[in-house]
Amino acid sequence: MSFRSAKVVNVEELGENIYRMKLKLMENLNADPLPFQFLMVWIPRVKEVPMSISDYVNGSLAILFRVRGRGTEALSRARGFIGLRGPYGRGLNLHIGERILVIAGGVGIAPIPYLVRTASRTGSSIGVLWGVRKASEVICEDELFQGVKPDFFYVATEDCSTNYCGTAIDIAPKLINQGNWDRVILIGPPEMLREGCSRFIEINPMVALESIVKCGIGLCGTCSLKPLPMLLCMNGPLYKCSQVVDYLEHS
């Protein structure tokens, strides 16, 4: 489990307590990552944390994260060099011309810029609905999707500071019903995923899960999706709702 070295180009706060770190890889990945794959990020003398790949272009990589604890606090202040392992997880293979609706909540938006960039290469269409609690957490479209854009990008806020008032799950039914989507993907906190899987049971959407990850290669069992016999690092992070309903009920 060797590390790749990456130089921290910059770290900027895009929204309240939401940061983006841009990195330059000192050695290339073996292949371009797939959307929704993740990396293990080692902050020297602190700890190692799993992070979604938010963007990747020609050896330049970005991660988007909310400061939640010791690891992400250190990451927001990191300078110099850090270590990377991965990418891990199955990721999402896109099909030419398919139409995907993403319903994201909070920092669940993190892997979506890279999904949009990858879709632009395959002629796929990505529509994004992003829900946050308040205006200070909103990141503008141009800042979030640098160089590429989704087919549409709607932002819903619970404090009603945008045109769309409410949660992403509240507003999603109109978009689901209006579009002939090949896939609908939910990504966000567990309570959002539980509600989405329950409300949209007839279309059985995909969900992107989070878990504590340590080794990333299926040896330690830390990311077990109990009570299911699955490991997020090996089988995920994307699943159909019907596959993980028992896990969501216990998370």
Contents of the next structure:
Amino acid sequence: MSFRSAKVVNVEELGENIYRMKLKLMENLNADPLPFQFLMVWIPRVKEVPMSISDYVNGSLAILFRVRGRGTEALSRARGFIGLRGPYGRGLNLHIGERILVIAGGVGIAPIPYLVRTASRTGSSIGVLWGVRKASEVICEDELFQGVKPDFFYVATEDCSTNYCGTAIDIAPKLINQGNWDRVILIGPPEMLREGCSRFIEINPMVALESIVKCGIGLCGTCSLKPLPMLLCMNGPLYKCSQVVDYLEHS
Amino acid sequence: MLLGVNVAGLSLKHPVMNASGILGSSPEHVDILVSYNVSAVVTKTITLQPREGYETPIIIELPSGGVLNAVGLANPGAEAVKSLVSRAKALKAPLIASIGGRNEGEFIDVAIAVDEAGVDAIELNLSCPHTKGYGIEIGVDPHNVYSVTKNVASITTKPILAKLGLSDSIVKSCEKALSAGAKALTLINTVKAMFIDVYAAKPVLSNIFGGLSGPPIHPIAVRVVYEVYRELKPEIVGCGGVSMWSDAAELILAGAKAIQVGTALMKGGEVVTHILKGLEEWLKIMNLKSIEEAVGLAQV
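Let's see the other form, the form predicted together with the partner chain, since the form predicted alone is already up.
Next comes the full complex, and the chain you just saw is listed first.
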């Protein structure tokens, strides 16, 4: 999809160093994006960064991000207009009525509100287990999922400030065993994905990967998942663990 | 072998290779390009030292069609070419190293490195429109084209292709490249352009200026190939906005013996297979026995 402009509606700090930016596209996307697809977000004359689509309804878009560099820092302060390219990546086509368990770590939660919104349209059900380090990073359910509800939303904290004490991966086995899941999706930092793929090897879950992306359209090769001959922007960011085990080991 | 061609001393199973700048900077990229079924892999332009390239945005798909890029010749440096060569050899794919430099000396140093690494041919990037000191700043002057090509030809026996871009002196530059020892010409590179976001009221590429590629430049490429073939009858690798078989056929009829596809690979490698299938059917309809019979047929 070609470049388009968007107006910044607002930026809120939802949790410690976690921001949500709401945008109004000056021209709607040609079709609704698929969950887990991403955009390239341009902060004028600063930088362009890849961002998951956190929510999208009829030209109103939300992105959720942690400030961790010059681009995201500028994004958190951006007002007026920014630019967008995408959506890129293959994304996830939901089957009617399917049951998905999401195990998210940290800001890996970003695309999940849009997954839940899409699932509400296809009659699919999404259970979410979210792990964060400490109480200040927690975002409450209503704030995160605006106007839609997952089947359940459990928050695990490593500082034990919520009912679930530990990492999301620690808590996950019970949930995996309890539910009759059609898919289990892991999303979060690489070490979490590596651990999840290894611990839940018998169910071969899906992982949503992150990488540096520059062109987003398969031309520059920056997002190549070395040593695998795959480009995240062309066939990612979702893979079965078994497809990307070599990449996770090297990353 | 309807589709087989010989160009710049390389015997290729078909005429479609990737354009330089599309992947081509790591062994994994070579894997991907070979899976796209290109007949030769052209590397990203290699400079002596690695280059990071520009800050993002480096590429924009334009609302009017076409793609604008200013990657800034990001590449892993001459030392890395060995790993590209060994992967290409393992996959039995010819490898053409695109090389760049700011002066004759740099071109020579990179050429020596890629020659020793065992590449099958060398494409001189004399036409990148967006990296200061490289490319078109050299290629726009026919004397520089002669000097760089002559110097590189003096240190290698590998076939040399000179990749030139749009300029008023294009025919003269082509003539100079050929007289200096280039076996073939790659025509054309991207065309210098820019894009402004009307709401942010700023240029979007970090480098401000970039190279336009894709369908908007195809008629320009056809014109340049036609004119250069008419004047000089050289071997030409046509490049510029090829996204379907008929675009490739046009360039062949204008005078190209082989084709490079760049921007159209953004939809994946299937486009290569579509182009080949289309060309094969077209040759049959035209009652032509080979691609080579079609080269330059449109010349009047």
